[in-house]
Every structure is written in C-alpha cells, then in structure tokens.
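First, one chain by itself: the form predicted alone, in structure tokens.
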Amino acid sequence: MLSIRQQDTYRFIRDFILRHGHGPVLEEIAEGLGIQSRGTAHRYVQALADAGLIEVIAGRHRGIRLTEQEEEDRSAYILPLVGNIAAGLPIEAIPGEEHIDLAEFFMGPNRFVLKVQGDSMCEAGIMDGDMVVVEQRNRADDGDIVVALIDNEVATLKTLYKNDDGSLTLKPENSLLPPFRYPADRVLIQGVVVGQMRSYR
C-alpha cells in the first residue's frame, strides 16, 4: 500500500511524463508536491521504484520512467480529445492534440463506484442506472451530492444542506419529491460524488 504522498508523487510523475515525454528531476517533483526537500522527494521516488511502478536509471539525467507494464496499463485508459462541440447550434468539431486520461479523471485514493437506482436525482442529471464515482469522506459542504447513511440503516444519494439549527436536509433533485430533514446525529456522511458515468450501449 502506498501512502497518500507516495500516490501523489506517482500521479505527478505519470502526468509529467505524459505532458513532456520524459521524466521529471527531483527538484521538479518537490516543487510539484509543494515540498522543500529533495531528500523527501527521493524517498517517495524510491518507494515507487520498490513497488515496481517506476524505474530509475542510475546516472541518467531525467532517468525516471514508468515501467513497461505501467505504460501499457495506462494506455488502456487514455482516449483522444478531438475537439469541442456545441450542444446548441451545430459547429464543426475541430481535431485537437490532447488526450483525456480516464484513470486520472475518475481514479483516486478512497474512491468507489455506486450504481444509481431510481430517479430521485434526475434533475441533477443523475439517472437510473448511472454510475457515480464517490470520494469517501465523513464531511461535506452545502450543495454537495452525498452518500448519506440514515439511522445506520438506509443509504441514500441526495444533495446536502446544513440548517441553522444544526440539522441536515437531504434534498432529492426531483421536483416531485420532498426534501427530508434530520437531526445531525441521525445522518452519517459516507462520501461525496466527484464523477459520473453513463453507458449508451
């Protein structure tokens, strides 16, 4: 298991290689992580090498690279971004040179996926059968779409609002359904929605 900072280091190195075509040096890693010490960055890099995620070629400038297996695994989750398209008036889709890394878009520490059942969040664009990507947290902000456990029995997907009296409102995003108000001690926040997936096949 990698620590959170080691995971951050791996994502930085991976994205740096994708953008620049070569590995970063320790100074760039430290700057990217917001730390001062090259020694700390070196320890993170060594941990990734020990885990088999990267290779460090001794004596070579910019000698950090992804292992072949990691490169193959990563390529399976990258799609080309071929341009922009309007959802209103039709415009020409202009080919671009960027790529979208689906793993980076959806993956992250403490994330999991839930399949949505029902139409209580349809006006937020979350439909029956959609998959939502949830980041596990026990706190959320007003307006976040959360996974909430009520009375340690029923889990639900709703928009969270905090009331002045300390209670919580869980609001369906469906005008046909009423909001539900609970004392805070009856509601356990289990995560916040950070992404959504839908298949049309």
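Residue numbers count along the first chain shown, from 1. What you are looking at is a predicted structure, and each value in this text was computed from that prediction instead of being measured. C-alpha atoms forming the largest set that superposes within 1.5 Å between two forms make up the rigid core. Compared with the form predicted together with the DNA:
Put the two forms on the same core and the Cα of residue 157 is off by less than 2 Å between these two forms. Once you line up the core between these two forms, the Cα of residue 196 stays within less than 2 Å of where it was.
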Given for the second form:
Protein chains: 2
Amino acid sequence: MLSIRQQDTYRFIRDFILRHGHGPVLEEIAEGLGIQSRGTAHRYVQALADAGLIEVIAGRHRGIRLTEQEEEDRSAYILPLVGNIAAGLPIEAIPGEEHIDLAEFFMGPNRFVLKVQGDSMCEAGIMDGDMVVVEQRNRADDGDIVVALIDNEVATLKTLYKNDDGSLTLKPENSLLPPFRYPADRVLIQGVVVGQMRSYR
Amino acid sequence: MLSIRQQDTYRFIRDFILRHGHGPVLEEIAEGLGIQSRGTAHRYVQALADAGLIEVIAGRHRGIRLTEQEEEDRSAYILPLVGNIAAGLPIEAIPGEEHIDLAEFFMGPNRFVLKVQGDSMCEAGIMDGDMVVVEQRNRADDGDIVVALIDNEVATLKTLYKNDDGSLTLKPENSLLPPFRYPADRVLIQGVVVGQMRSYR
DNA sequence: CATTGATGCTATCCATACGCCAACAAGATA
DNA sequence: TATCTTGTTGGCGTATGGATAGCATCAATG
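Okay, that one was the form predicted alone. Can I see the form predicted together with the DNA too?
Okay, now the whole complex, with that chain kicking things off.
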C-alpha cells in the first residue's frame, strides 16, 4: 500500500513520461512534488520500484520506465485524469482534478442504457453503436437530447425544441435528415440523455 | 450488529475510499462524524475491523482497506441495458445481454483519461470536451486513434495510418483539416484510444 | 437504584511518514 | 580527460497519526 506522497510521485512520473516521452530526473521529481531534496525523491522512486509500479535502470539518468502491469490496488472504477489534449499542443496537466470516477460520471437514479443504431445523431457525436445513458423522466428542457415515443408507437433519439405554440420539434443531428414538428400530445418523453459512451475494440 | 455510529463510520470510510482512492486518517473520520476525538474514531474502526467489514494494517497511516467482498461489489457500477434504439422503430430489447458494467467497458491496465479540446476529431464522434480513455502503449495498428508525440514536442489525437514506405500518416477526423505525413522517427506513439465518454449536464 | 452499553473527551507513547543535508559514486558531456 | 550532472546512500530531525488507557456522561433496563 502506497503512502500519499508515494502516490503523488507515481502520478507525477506517469504524467511526466506521457507528456515528455522520457522519464524525469530526480530533481524534476522533487520540484514536481514541491520538495528540495533529491534524496527524498529517490526514496519514493525506490518504493515505487519495490511495489512494482515502475522499473528503474540503476545509475542511468532518466532511467525510469512504467511497468506493463496495472497496479491492482487502485480502485477498479477510477481512471487517472492526466490532462487536456489539443491538436498541436503538449498535453496540459489539469491541476486539482485528478481522477474520473465512472460512477460519478454516469451513475444516478432511474438511469438505463440504450445502444444507438443509425447515424441520425452523428453530428452531436452520437454514432452508430454508441451507448447512451438515459435518465427516465417525463419532462425535458429545450435543447436536451431525449428518447421520445411518438404516437405510442415509435421511439426515437432526437434533440428536443419547444415551440411558442406549444408544439415540439424533434431534430436529428444529421444535416441529411429534416427536423419534424409534432403537437405536444403525440410526443411522450421517455427520458433524457445524460451521458454517452463508446468502446473501441 | 453495528451501532448507529458504527454504521455512520462505515459509510464515511467507504465513501472516502471510493472518492479519494485511499483510506482516511482517524482525524478525518472524527471530523466526518462530527466528533473531536481520534480515540473514539479508533474505537469504531476497531469495531468495524472485528466485524469484518474493513481491514486495518496495523500502525500504517491511512491503512484502512475495504474487505475483498466489498470491493468486489460492483452493483453500484452497473446500469441496466434496456435495448437498441433506432429512429423510427420501437425500442428493441436486447436478449441475453442485459447490463453494462462500467468497469468492463472502460477499465484495463495502464489506462488513463484525457479531456479533448477542439474539434479535430469531431467526425469520429469525439467532440470538444469529451473524455477519451487511452491505453498507454508504444505500438498501434493501422486505423487506431492514437495519442502521438511529434518531435518530442507536441501531442495530438489523430487516426494513425501506416504507409508502405514506413512513414506514418496522422489524420484528423475533420474534413476541414488535412492529414499530415511524418517519417516514423518523428512520431512517438504514447497510447491508443480505447474508449470515449461524455456527460451532459 | 445499580448496572450496562454506547458515546465522547483528553492524554500519552511511539512508529510512521516526510523532509533536509552531506558525501560519494556513477553516468553524461565538453 | 576533466568537469558537471545525476543517482545512491546514510544520518538526522520533526510532524503526523495509530494505539491505548482512563475518565465522564447519558439512556435504557431490570
């Protein structure tokens, strides 16, 4: 089990390698941790190597590598949030926020998942085969992406707009498909999309 | 049978570990329970350990762990998978597969999350502000979406194509942006995108 | 009324975690 | 080669936190 500072050290090293392509030097680690002592940094590095999280080539400058195996003790549902990435810029570390908790990201009361078929929402980043997390609800706000049942027969995934005359517009996010307008009593909101996910294999 | 305060303590500890990734310190437990005494907090921790709900590593700072069975309890991370949805059709129930396990969907060894800035991959359904799950790896296959470091300076998110002459093409998924071709030694693969997620607020 | 259990406080002991520095050895570099 | 940088090790000190004990209060109970 790692101490707090050991965990800090591991995160710093991992982020550093991802950002620079090579390992840090002890002094850079110390600076990253906000301490003055190379010796202390070295001690943390040793602890991480003992724990099997990193590999150290003895004596070698910048001789720190990440191990292939994942640490088992990390909570199984939290992924490290390394930083922002934008085309043409180095990965920018996010200060403060360091983890994505999948539960926090997606879980909530009355939620379920639908698998999306078709490209009708592709311009909103919802592609064929994606999963959408839907919160069951009867009401929705203007601009929400909703699961709507029309005439009690067909269910669709669309962006909802409320018109001044009380009618509703359901708009596919695909410029090939036209929006449709319905009187409110033909449309039943079944839920609102609160999340979306995709897995590449 | 746990007393009221013991239950409070257990809830606090479990939430703390899920939130922070490591156990609380006695003083934090005391504060969480609204009491002033580390000693009292310690007594509750002992009771929970005796009851088998937590494990305590003696003497170790923050040495509280959840028991195996508690950690295995995934129910908090499983969403019901209701079915497929396609425009113009009723929701079609999926036979067999009935749940989405977030861990199974996203977790794996050596993975981390990056927050995407910009629209360079929007036609692949990766929008500004999305999170991508990246598996840290040095090699990638043709057509993979990768995090690539160019000239050890700039990191980008692009689709990777390998050319016959050994060079690599990095292609933005945005018809406004051109693909670029690099000699292999200028490009360092830092990871491959294995998942993507988005949260609507 | 005495007993018991749950709850809470304070004080104390000592191992752990954390940090600094100095010295030396082993790369790296000019 | 000479010099600088970096890795490695050991010693030292301080602050924090875990473990334990003793005492007090209160409510429930027979």
